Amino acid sequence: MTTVPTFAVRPTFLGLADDDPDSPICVAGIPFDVGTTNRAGARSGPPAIRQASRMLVDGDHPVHWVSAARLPLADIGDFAIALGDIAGSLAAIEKQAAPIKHLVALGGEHGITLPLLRALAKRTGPTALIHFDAHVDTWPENFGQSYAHGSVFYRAITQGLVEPRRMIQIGIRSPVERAVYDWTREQGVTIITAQDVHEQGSAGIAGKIRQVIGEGPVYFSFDIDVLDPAFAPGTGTPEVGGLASWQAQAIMRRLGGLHFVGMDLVEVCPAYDVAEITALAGATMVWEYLCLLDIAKS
């Protein structure tokens, strides 16, 4: 437990005082949303997630019994972007991510995942991918833009940054062109719909994730719109019929021991939030991930 009341915790992620970029695990904000296709505002996600994370510092994780205070973790602030320039911003994000040992990124829109995977692939080669989202994000382009947030995993697959047969998408439910959906499946990607999660349960889905991922490095990308708008209204492209917060937690809590090499939490748009519930959901999913890293070391 902290020595100050929750409302007075410093406005970093989990109230961290450490800002050393050489720390084993670094949290960084990426306030970028130029490639959004519906409601803008994810650029304001990082401070909202940090602010909401104050609720997570009063004790240990109630299942894993991990204390955030003892994690080798630093909040290194926000990455610089090229104002109004998608290509320039992606290049800048990749350069800043490159030297970080293990990056946990607070978005920002989902387009930030592409440069993070580019930076990671130079160190590890193509990785497996666990992707929570309402959308497949494998469109070749969005409204003429090849690097909008709905094309991020099309680029990741075609650029060889991920292993599509070790890639699994959870919570998919949005309208999508059949050709885009079929192309994604043809690459070897496993698609788990939100309805699958509701019907099969968290334990079954976690088992399927482990089966698909297997051994080797895995990247974790969590789009907050995987949650139903009842649990996460503050996002740019909400879709009804999504996961409840507890379902996402229950799945994540069963993924300990996987070889995670990085994470992002994206698409929190505070302007559309209510009582910080979306920001808190985002902060909590990052916390759940960090606790898995501690389990993997123990």
Contents of the next structure:
Number of protein chains: 6
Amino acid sequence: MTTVPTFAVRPTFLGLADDDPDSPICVAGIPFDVGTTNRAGARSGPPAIRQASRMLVDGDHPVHWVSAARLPLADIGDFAIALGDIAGSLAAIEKQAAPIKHLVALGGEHGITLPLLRALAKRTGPTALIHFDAHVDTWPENFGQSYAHGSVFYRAITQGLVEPRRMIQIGIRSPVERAVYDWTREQGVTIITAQDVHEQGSAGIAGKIRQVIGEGPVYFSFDIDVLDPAFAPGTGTPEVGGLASWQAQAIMRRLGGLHFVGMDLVEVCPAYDVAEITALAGATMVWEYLCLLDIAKS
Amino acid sequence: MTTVPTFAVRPTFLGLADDDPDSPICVAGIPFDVGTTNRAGARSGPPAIRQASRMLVDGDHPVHWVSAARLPLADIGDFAIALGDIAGSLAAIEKQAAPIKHLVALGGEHGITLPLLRALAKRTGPTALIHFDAHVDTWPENFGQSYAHGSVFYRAITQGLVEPRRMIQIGIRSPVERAVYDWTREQGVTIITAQDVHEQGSAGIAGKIRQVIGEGPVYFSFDIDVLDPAFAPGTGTPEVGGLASWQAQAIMRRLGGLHFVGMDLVEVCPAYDVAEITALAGATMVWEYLCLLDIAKS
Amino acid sequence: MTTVPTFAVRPTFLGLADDDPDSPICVAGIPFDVGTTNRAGARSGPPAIRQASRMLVDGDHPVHWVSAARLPLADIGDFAIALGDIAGSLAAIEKQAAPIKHLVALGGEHGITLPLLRALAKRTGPTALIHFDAHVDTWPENFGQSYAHGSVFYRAITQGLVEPRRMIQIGIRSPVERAVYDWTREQGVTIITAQDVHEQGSAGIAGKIRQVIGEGPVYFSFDIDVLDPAFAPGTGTPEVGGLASWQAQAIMRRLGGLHFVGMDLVEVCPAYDVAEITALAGATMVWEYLCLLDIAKS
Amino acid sequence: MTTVPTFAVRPTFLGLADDDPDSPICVAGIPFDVGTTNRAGARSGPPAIRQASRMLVDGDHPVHWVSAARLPLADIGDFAIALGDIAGSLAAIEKQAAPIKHLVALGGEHGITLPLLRALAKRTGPTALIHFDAHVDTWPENFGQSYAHGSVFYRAITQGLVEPRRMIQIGIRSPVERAVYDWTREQGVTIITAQDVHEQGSAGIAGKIRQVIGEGPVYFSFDIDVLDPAFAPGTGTPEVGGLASWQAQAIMRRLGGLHFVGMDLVEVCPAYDVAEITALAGATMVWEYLCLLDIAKS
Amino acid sequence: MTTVPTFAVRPTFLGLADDDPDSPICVAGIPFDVGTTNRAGARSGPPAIRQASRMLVDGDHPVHWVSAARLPLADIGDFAIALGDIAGSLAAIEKQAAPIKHLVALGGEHGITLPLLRALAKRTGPTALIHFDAHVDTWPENFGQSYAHGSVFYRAITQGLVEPRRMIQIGIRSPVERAVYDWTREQGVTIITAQDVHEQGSAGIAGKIRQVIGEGPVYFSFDIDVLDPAFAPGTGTPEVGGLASWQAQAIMRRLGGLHFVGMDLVEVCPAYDVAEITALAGATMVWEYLCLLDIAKS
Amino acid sequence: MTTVPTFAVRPTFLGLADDDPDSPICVAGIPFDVGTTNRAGARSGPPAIRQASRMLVDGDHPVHWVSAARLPLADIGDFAIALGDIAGSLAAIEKQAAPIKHLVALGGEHGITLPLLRALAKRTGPTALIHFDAHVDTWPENFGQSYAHGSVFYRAITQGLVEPRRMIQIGIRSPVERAVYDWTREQGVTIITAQDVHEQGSAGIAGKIRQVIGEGPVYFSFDIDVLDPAFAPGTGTPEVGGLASWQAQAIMRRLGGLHFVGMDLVEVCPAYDVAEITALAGATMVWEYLCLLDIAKS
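Starting from the form predicted on its own, produce the coordinates for the form predicted together with a further copy of the same chain.
Now the full complex is given, and it begins with the chain already shown.
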């Protein structure tokens, strides 16, 4: 427990004082949202997630017994983006991500994942991918736009940034053209629907994830809209029928030992949030991920 | 996927351009709420549900693979009602419903179901009924009013508009006098409580529904307050302990092949909604129903 | 069903007209919140819970078939507290609680439980305790303050007000130092995490509670933050991954026959509530408790 | 200043303990809203106004130096109304108002004023009227309904309940058919628009009111939508361009010495309020009126 | 007054049934917001403004005595825009605006004004401009972006689309570099600050506008953030100290007889609105403009 | 204009990177709110004000032509306070304030002003005071508490920290006992009511302030509730009839040349704010003050 009350903790992620970009793990905000297709505002996600994260330093993680202080972690602030410019922003994001050892990105919309994967692939080659989302995000284009937030994994697959056979999507449930869905599976991607999670239980899903991912490096992308709108109203493209936050936690807590190389938490849109519950859910999922890193090391 | 972004889709139901009342299936709003017993405002439900429904045309239904474009569907606007006048409004609703081939009504409060059933019974005789709700709605009167929203199925049963032995209520959990509850069951109505759903699971409940309903024509009435207030805060008489929206979907998706003759989605009250989540849940349940119609035809 | 519509019921708890402090069971508000560690405002809980409770008198409890009218129950208004003064308020609360036969307190923050237990212990000796909460509340101090809301059960245990081996905590999931957690268990306290509830089911948890509590007198303390923020956004220290309200109900309904001697419902913070759903959840949990008292008598 | 903090004051109007209907002045809630033409929910006005009124007992009125304790005032609770029934409710309201010596009514919608004037006229004959509103409310009917909230003064004039030449409307600015407007003026009613108030100043308007009203008995009807939506968002038919609350106060404070015989404060709709500002504005205007009664006596 | 209650009016602008793009005056939504520099979401302005506009057809304008039915007006729906693409969207907007006789655009952000002026300039040459705004919007670029919403009038001036000496800005008050401010005035633009409006009064300001504009064609651009955040919270770059909505109305009502050739109402951002007050203010300002067109014709 | 978009500016006050406590001017948050008498939550004011302040670095002040970059200003973070402990917190605040050269404090509630004045008086002796507020805050005690937020200036006067004859209160309008009011004036304090501001105009009020304050050192205390609830809903004890934010600005801008020695901006309570308008008003008033410091130096 820190020595200041929760409400007075510094509004960096987890109240971190360290902002050294050479830290082994860096948290950064990426306030980019120009490619959203429905409700706008994910640009305002980073400060909201940081502020909500102050709840998480009142003690250790209650399962992994990790404390924030123990992690070699810095909050390096926000990436610069190019105002109103998708291509310019994606290039700027990739460039800023490149030198960071292990990046945990706070979105912003899902489009930011493409340059993050690109920066990573240059170092590690294509990675495996764990993708929590209501949407497959493998549309070849969104309403005429090739780099909108629904095309990020179409691009990642076709550009060879991920290994589709080591890619698994959890919580899928949005409307989607059958051709898009079928294409995704034909690439080798494993799709777990939200109803699968509700019916098969967390342990089974976690086992499936471990089986798909295997031993190699894996990137973790968490779109907050994987949660039901009851648990995450503050997002741009909500879809009913989603996961409870405890389900996401129960799955994540069973992923210890995987070889994680980066994470993003995207699509928190504070203008539609209530009582900070979406931001808190987002911050908590990041914290669950960070604890996995810690226990991997120990 | 339509050619315009979700946020720009025309605010008819599913962005429909067709408004022909002779269409095989017609969606209509019924902005009537004078008989509500707690929080007011279901009159404002239709435009909110329509606006939220724009999320649903980004692709096909992810299980039934139905697209909105494939359905012979029109949004015919709102019914006229008599301002501040229950009897006048119910008469007006029945009259407007009469010529419509297959009506999907967006409430408004639950009182609208009575004239809709009356119009239907004149054509088909008494129907079976699938009724999702937190409340039995079989009070002989509500606080002195015979046609308030809590008496709709008392009237429907005593007026012979439904077959009580082919009537099933799912999600019941509100306070209710034991005499009202017992009367309902004595008529032959099957009552499935919310706790039953939580404990027995969706497949079991769907099986029970199919067993009660059988082969004949069946009307589908979905009161949004069957969902827990976490999933549907925007309603007039919320009751804690309700269904998650995924549970309602899991049940509905197992009702293919029934002989549906009409539907209503009632009690969405936007003044108490947050981030449109209740309106979206309502729109989604209507969409689940429409897909059942499509697969019945195929 | 009362003779006035829900929206017009008097805003006492359950619309009670009786305010006699000599009643066998008394409901009282305790608008104290000076020891909260994150979001402020639980002081405004009592009127919000009372107003929401009006929903509950539309009929009998749908499982226990108890009506509010049948209970020997009074709403005696709010306790006086000492503005901005923890020690003075706790002393005032204890003094006011002392003469009440069976008190059901509407908080206010969790710190109010300590003087309530102290008043009770003077009459009955240490009691057993059923404690629904996201937090263990056994920190020796909170950010330097010995009587903040996170230390209430550390004080209760060390002051001998409860029997730790007959104490059970349900829904625990917040960050907590391992030392605090271990100390709690070493005292003999049984801790059931939220994930335990999700995985083991309500019947199992209820059985465990009955086993821990046994025959003697038991106090019931319900912190609304045991519910997930989706179900109870209106609280000061929300933690994701919590219980659904139906789970709390399913457990409570299986606790009939225990020897209850008092209850509190704490940490409802209306400034962060939406559509009164947190206040309604709180009122409902109090109502579930009151029905247990009634069936215990019959 | 009372001896309990503002947040803990009993939620009657001004925290009154007295509920004797024989008191010289009685405050009553009238939770009726069935005749509203746009956003629903004025039924929930009375508890919101009462709760907000707790701010007003922290001291004396800062101009009239009146304290709530000094007024012979009771809060007699809410009138019974007939659920969903305009005619039945108006009759019930008139009957309940009849025996009260001096009634201050908390609406509810503006339709309640008609039976209040009727009850009054039976005792005193037609009265003068000071009417703060955005709307003339002299439509012969509203969308086919003769007793909706926009027809109240058409009925009051044609039924001889008020003296139109001693009737003045302040703050008018809504759309209105010219024929309705002209008819109103032809009856002798003085209409002061909101722009008149902005341009002529409070003292001038107050002088004009005093001139129109003269010496005889006068009823005071305050529709909260006379205030601009910035000051009173929580109402059903907001109209931009309205009064600031200070302007209403500045006018009212200059009306001392008139022979007031009753008041209503209508159209507070809490579902659209923010931070209780509309309810507080409503409570404050009632308090300004009550102080006028006090200074009239001294 | 229409024959349906306000809450049931069709959610086109003013409930218009006519959607003929050849109408003498056309209202169109332009859901574009990619160039906003602070809070996102003006893309959702058009449906919100349309829905709020339903309040305005309850009668005639209370000063100009114009009714919506009398105007040769159509609501032609929304313009297509290029998702996430400023240049593509501006080109598309210009192309769609070109054939419209007299366009009244509902934004969307202020960037849409540039292509609207460009379309107009091709027909009429450079126009005069009345510009209500908190911001001068003459920055050469915004944070590196040349076509963000703060540069629209820099582009309009430098591209010769407006006559700067016949251009007047009203309500200016935001932070601005002195060089930008001075450049604007050096072009001949007249700047009236918000404090000027507060101190000089509406009649004086209107006189100044008439003097600057003169006889030729004039375009009218109304950024909703000219209003104080109290009156228009639902916008992206609010600035305190702004106009009351009555001031804007008082000025506009004195502009009859000018030669208006088009209008836009921009920067309504519903995600930050409360109780629809910003959308209603926006709709009302459009209505004030439309009435000026009508009286100009008579 | 900074080189990053407004939404991405670092959430320190004005986006300051400097946090050196030896800076000539230091901004600090003081998250203390234990002595509030109505709605809780001013503890959360500092991060909200800081976040809103990002709007103010888009350019220079539009009257004083000051830029944030030009000021020798640091944001030194938040003061430590003693959780739930008034006396302990006041002592801690005084101690932390003592070494700061010129402190601008972001509250927190008004009680923080007492230790700030105490720290100042030890250096400079009693100061003059400009006090914007709805409340006189000279109650000898508040509901039994001597150091609640309504007693701060009673203590300041009786402890000799301010010179009452050089003290002026602007915007006063809350209920207050006549004895408290009279005592305040008898000490020599000048009281300007909100109605005085509305009727006398900003220039006259500013002149009166200059006359009362004179040449010596003066402290500036701005309670956000001086603004009307329409302009500042996010506060704990709102009072209708208050100032518009433009009025406060118009007065402040005329106070150049006074010898300011410190400032606080108190009682912003974000839980009741909407669309950040209260936080933005608060940040803007601090900015107006800072510009006065700059022009005093030039």
